[in-house]
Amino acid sequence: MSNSTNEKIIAIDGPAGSGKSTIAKALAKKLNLDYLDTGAMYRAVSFISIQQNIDVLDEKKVLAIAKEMDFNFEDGICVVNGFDATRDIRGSEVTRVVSVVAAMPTVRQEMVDRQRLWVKEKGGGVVEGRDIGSVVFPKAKVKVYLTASEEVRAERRIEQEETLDASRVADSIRKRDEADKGRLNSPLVRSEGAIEIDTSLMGVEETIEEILGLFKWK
């Protein structure tokens, strides 16, 4: 599958709790875009394995439901196989094993592999994640790498989880950041050529206007 650079793309890429959900699907509103979170479908992904009381450590096996994954993001919302998984795929349950299955190398490969396929359909779009512009789209004449304090992070997540318990939060936050940035294919990376903005003390709309005077399309 090609990742040229026909397509008007623009790779979001960053760390769990930096804003890149809320920005992508802003920025992608503004241009009248279509946005897909790549996060989503490896949390999918999680969500049908635990579903099928599947060992999300048998690789040969969480591969089958990927491959076999009826998966459609439209809007925000998460259809996989027929049912609106969007709440459910944010659960506790599901963030507690999604890191395990994202570093599986051919449950990447068969993600990024629809991840090429959808732009193409679509014709471009906003594609946020952790390894978009350093995989997915190297090519990608718009790359952006969003980051934020690790207490900005932490606050943001208990709010959408919408949870009391914060320290369990800041330790999930942390060990997110250690399974991205340690695992072996495709880790979490500031792309080369991608533009660094820190949105902890950014709004929404500031952000994606710093984003807008960055880059020019050709």
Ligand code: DC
Given for the second form:
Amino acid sequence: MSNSTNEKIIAIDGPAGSGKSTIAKALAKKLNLDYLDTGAMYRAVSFISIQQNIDVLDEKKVLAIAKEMDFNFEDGICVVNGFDATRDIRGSEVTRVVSVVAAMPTVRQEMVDRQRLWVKEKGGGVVEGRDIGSVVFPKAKVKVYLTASEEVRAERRIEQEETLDASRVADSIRKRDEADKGRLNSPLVRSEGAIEIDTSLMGVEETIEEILGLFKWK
Ligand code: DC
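Can you switch from the form predicted on its own and show the form predicted in complex with the named molecule instead?
First the chain shown before, then all remaining chains and molecules of the complex.
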């Protein structure tokens, strides 16, 4: 398996809006590591499925999309099948169906295989998602579980999505969290050995300093 403890892997999990992407990106920059947003992978599969008019409840068809998909994530830019889909994968239609796609065991396996391969090729990295510390890299050197209050998480998503519809965002986050935590396959959990950090009242620098204080690479 690719998750040998010699690889510099930082696994960051947590619910929507807990600060994962911001922290993972900044941490990767500081440590000169590559950064992978695994949520973008599930979003990309959802996006292509919608684009190709596939029934997103049909696991076989969605898996075929996932297997064929050419996915590239570099410096925060997400290129899917040769097309810059960075913005599209954040669209409301994708957000609405992504929990369904992410709950499919065969699709997850395909994504997990790709995530392990990515880390192997890069020799490590900062990887964020929901099951990184629990399933993908249970032996990661550093495991962090980020949380924040519901209010703060909704506020952050409102800023990201540039919307004024606060109650819709809060509702969408709540539903997605329930689906991600309640699914049978790789639910969102704080994995064994993961350090929990509540970022509600913390700035980016402060959070990063706290994480950096958790370890020393040998
Ligand atoms: O982090 P995000 O909001 O972009 O994630 C999109 C969806 O994908 C979300 O519903 C959780 C799911 N996801 C997952 O199940 N496992 C991951 N490793 C990453 C994301």
